[in-house]
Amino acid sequence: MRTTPANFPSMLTRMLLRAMALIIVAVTLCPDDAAALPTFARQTGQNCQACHAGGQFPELTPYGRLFKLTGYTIGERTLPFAGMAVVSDSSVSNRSKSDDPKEDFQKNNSLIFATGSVFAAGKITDNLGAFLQVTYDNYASQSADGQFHGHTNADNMDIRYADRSIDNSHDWIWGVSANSNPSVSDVWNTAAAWMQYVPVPSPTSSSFIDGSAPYPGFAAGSNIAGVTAYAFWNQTLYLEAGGYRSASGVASFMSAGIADADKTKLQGTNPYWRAALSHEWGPNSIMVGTSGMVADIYDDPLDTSDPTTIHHFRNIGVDSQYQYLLDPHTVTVQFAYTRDNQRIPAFLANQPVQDANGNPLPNTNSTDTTNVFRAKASYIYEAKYGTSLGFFNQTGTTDSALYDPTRVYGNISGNPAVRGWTSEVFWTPVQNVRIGLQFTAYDKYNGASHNYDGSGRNASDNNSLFFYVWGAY
């Protein structure tokens, strides 16, 4: 099985030459004292690595977790606006097994401005703070003539009221969060909303990079609206619970810019919960936790009149994180696992399916189960030089509803299995800019290692090299 692209040296050379040019620009424009800090850094007067492990945003340190749990209110009110942008280059190993490489691998091996976000974030009162993100996707849609068009929409949002009570024997932090994404309120990077940290470009050349590979998550997705209450006792026991509904009425701003046909429409209030045990000693910290959500989602977001069209999901996960933070070293080890059980509406269950040759396949399932496991270990030296190694594995029930003989993105096994590794090196020349290079290798894709699409494409053909420059100001 080939694990590296045949043209890997030339791909890597082109990416490194582009990286050198961008590094020169970044270092020239961004002095080491970083006078223009992101909004939270300006508010607290701290540098980025005080809140982010090794400066690797968005992964939080114990201080960063405390800042978020207390409602983004530590420090003094300041200009509450910030922004970030990602420039990237994706390259897929094998593009020969495609009827239309230009469409199947859009912008392959092209340096692009992938995405950007603006934030309104920080302290509002002594007990009230917010994190509001609006994101621009430069490749959100494509017209018939092949031209790409950008689009802006609401992204992660978290508005919270928090308080803290400390005496000789107790330390209570408690609060309420109104947010748009289950687990966006979480403070550990093993949470579904945060474990995938590099924004993923929309062009199809990025379909197989690490950020597009399976991650533990909740079926409800984001751009919905929920309220959760949480408490953190003696910096040891964390509990959070609440419910989510469709983002409508007064909460409609949490799905602003999302087309109605793309919104998640939930029936009623859908419960979410989180529990974690955390312990710190010296430069070490460890967390073990669990989370879950039950979601009833309409099959057609444009028609919520028929309750028999609802998909019923039950997601339950476990996760853990270990950190060692002592200059000049930063070590983080994470894992997360989620099991998703889905009950399929009757009108989609037990339906006959034929393969491309007209041969009958088993009827579609009435229930499905999907399991996703993620693990990653990272090391950062002097908050500048970093490396990481990650593993992902998705398994689940075989269902003829997944059968798709389409080249490149098809699945002839009906099984959702995906498995692979991602290695990364990254450099933070100044605290507001990270430059990274990832290589993602697959040994299973859409249920098979070989000929998964029925047209001869192998999992290793999707191996991808991904270069990015990520800046936040």
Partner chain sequence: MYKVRVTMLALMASLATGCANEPRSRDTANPNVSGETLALQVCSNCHGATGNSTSPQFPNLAAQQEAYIVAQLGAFKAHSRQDPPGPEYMWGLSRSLTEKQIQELASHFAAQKPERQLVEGRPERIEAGKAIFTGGIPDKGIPPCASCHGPEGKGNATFPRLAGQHVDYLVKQLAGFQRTNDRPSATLMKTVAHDLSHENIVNVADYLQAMPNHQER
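Could I have the structure of this protein in the form predicted together with the partner chain, to go alongside the form predicted alone above?
A lone chain is what you will see next.
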């Protein structure tokens, strides 16, 4: 069962053979004309690469950013529906250091239909537009007999009203967004909601690929309901502020399909803010920004009666993005960092913990700090051939609450550190299909490079190869 690095070439060959079959089908079924494009492309009649840098969705070009900030209202109203699907195959480096490899590495080396979404998106009126995504996760849960079960729920939602006052001397864009996910309203790819490479399979089926590694983000997560107001002055200064609450009442559609026990339940209105400076010169553009959110989250989503069970989070981030866009070249360099301070509710703080041998560990913390840093550089030629390299580093407070002696997924140090690299090559044979191969190498996992689970598993044993075909129509 052990898959050594030496065996990786044969795994790669198997994956590539499967990939070739998929690619032939994908390219055959996808004529490269405007009739087959998703809803925004139909609305504007433009190619994907007008709005997405080098065709590398979801990263936006300067024009794509303005399209979004003006409320998705450029163009003409068309059928506002689109679909997206990801088929993937992942393979983890070492499956021998496990008590039950079949259980620990579900769907390893199996080509799977990982996830799919439908979108209702586009211009509604001259000032009103929407981006509504509903996602199906084919591996959302697993029953006792090992069978996976698919599930559909609300995903990213952004309904916005926008207006623009522009003449030869000034340019003001302002708007209001009702959305389901802090930073989903953002237009830079370093925002928490958008930096991830590719929609990835549910962790129940593929655990160590890039999408499961840490990304800067907000503790409140998605499937909540917020209203933010924003303004973009002379395409230079961007300011946004708003608040988020639990998705309920008229906003309950933003968490539709999520089981009550899995929802984020917030106390009151929780503030979110974003500020960014943007500058363009020649084919270059750069943004330097900061964002933050303070959130009070109930420990048990099913019991919001007791305010002493609230986790208090303060997230502050800084991010920056540089783009060079001049056909046939696209270069992007990104940095994002988020610091998360958590105050743990009294009933969970200062609790005694014992290790697997019954020896006492330090009591659990009353506060925790976690830092997540991400950097990524990518190059795309002719909006078809791309490569990228990303680095991630999560550090944080050691807390006995994180102690877990479970093999493979455990953490015996109580430290949340995860560090590694993701390299990728991808090909966009037609503008709405991307085929990619990623390799994620872990240098540190769950607090240690070696023996992080107490059973001899090393961080590098989780190195993963991930192949995907991502299409949108």
